[in-house]
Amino acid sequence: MNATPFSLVGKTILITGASSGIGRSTAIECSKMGARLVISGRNEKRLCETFRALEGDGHSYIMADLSDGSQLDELVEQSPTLDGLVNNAGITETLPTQFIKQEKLIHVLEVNTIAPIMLTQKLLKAKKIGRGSSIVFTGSISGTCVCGGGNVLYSTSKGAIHGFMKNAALDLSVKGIRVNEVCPGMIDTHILDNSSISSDMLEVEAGRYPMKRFGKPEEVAYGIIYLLSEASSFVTGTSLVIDGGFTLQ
């Protein structure tokens, strides 16, 4: 018997965009925590050092780029039977929305959206995903509740996510599998490593919160934790915010 509702000993959980940022502490967190981790993401170099830094044995990971269907139905055909899935693979694109271009549009909606759901259904229709199992998106504040400038193509792309989530948990919850987001602010990835945004505007944008940071890549893995364990077995079509407070202003 676990010692803790948290636990993850005995489940068997897929995580993409495994190679970086949230999805990387999110699998080094579950492998404390007692999970058997299949990873996957783009990067190979990257995603064999995640793979390297999980605790436990049992452990794959696949080479993936989502966007890619062929490399998706590849994915879906070399997972196992799961527990849970963590929908984390994502990228930002910061553009006004006067410069919009369609590529772009596309391109961002395809890694953002079109792709986590797919995967989803996919896995679905392969019985991977079984009764009593949970998934869970990386949704960001700024597809429910937060605007800012020149983030409309990411916020757009996790609205949808958001709306998703909600109409699937409805559907999936005859089948005893629970679907549920967390809602990050600004975490301190490197996601806008190659985006317009300078050193000194994220400076600004820190002391816009209330505890004046931005947060920590493991603070949202517990997170996650929690949604993908016992602990939250009533849980279903919830966000759960992780901001440090930025949306109580």
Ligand SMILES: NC(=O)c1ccc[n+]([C@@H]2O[C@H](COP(=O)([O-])OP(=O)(O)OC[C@H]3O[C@@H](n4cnc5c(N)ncnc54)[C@H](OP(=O)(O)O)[C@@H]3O)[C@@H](O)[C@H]2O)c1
Given for the second form:
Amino acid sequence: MNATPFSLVGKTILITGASSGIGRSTAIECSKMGARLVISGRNEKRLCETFRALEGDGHSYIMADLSDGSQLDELVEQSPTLDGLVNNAGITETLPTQFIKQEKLIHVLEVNTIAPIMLTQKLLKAKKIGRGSSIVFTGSISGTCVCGGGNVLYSTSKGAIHGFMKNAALDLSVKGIRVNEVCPGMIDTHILDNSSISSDMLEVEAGRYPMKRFGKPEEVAYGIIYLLSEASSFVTGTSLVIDGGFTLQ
Ligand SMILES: NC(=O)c1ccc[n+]([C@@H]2O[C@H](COP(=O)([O-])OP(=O)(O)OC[C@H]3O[C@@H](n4cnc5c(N)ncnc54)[C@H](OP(=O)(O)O)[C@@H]3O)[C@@H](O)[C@H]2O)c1
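Would you mind generating the form predicted together with the named molecule now that we have the form predicted on its own?
Every chain and every other molecule in the complex is listed next, the one we just looked at coming first.
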């Protein structure tokens, strides 16, 4: 495992949103590459399912609702010194511009934008992320490359993360800390369960992809592993688009 620059042996990595979807898959794939994981989420049953699926030893899990400032502080407090941070937890909200409500805007920004920014800032301040570390955000093609009907709140939250990622990459480069994002297209996870998009609409949407399908969570996980590993040691401030060619059209 050590022979490959993609190895994560000896690295401790915190992944948020690891109870489901892309975060769960990333945690499992990182453990296969030798990482020691600290996984976080809100749903204990599903987080424990991820925990049990991890390969190797020394992993831990920390429950935290990241929209709650005191739980976010607790996560920082309990976190060990890290070599990698994957800010992945996120939600979606489908609403046309004229129907935006301030509470909904605030909630989406709290989870998708403010929490990952503040988690990063607090871990840096606590010196739990140091030289040689890699920070990865799960951004999206939405808000960085494309627009979609009803996607205004989600796009706004991910567009802000894109701006933060680039600025933080510049700020932290002198400290030898790299900051990047993956920008997935539509990935087959539970994120759309609470949205107003019907299964018929999803089928039509999948047909708009050049590969005629949505992505799989592990196809995003492999990109995150690249950004966490020494294979990307000269890569910072980058958006890695993982969308099956959707943004080529
Ligand atoms: N799926 C896609 O098509 C797609 C495309 C582009 C980008 N993304 C991004 O990928 C990331 C993961 O999404 P997914 O598709 O894997 O969705 P998912 O299966 O719904 O997983 C979302 C994760 O975020 C966690 N989470 C949500 N609200 C939270 C909060 N307040 N505090 C702590 N954790 C919270 C959930 O934890 P609990 O379940 O424990 O509450 C869950 O682990 C998100 O940032 C999303 O925006 C997804």
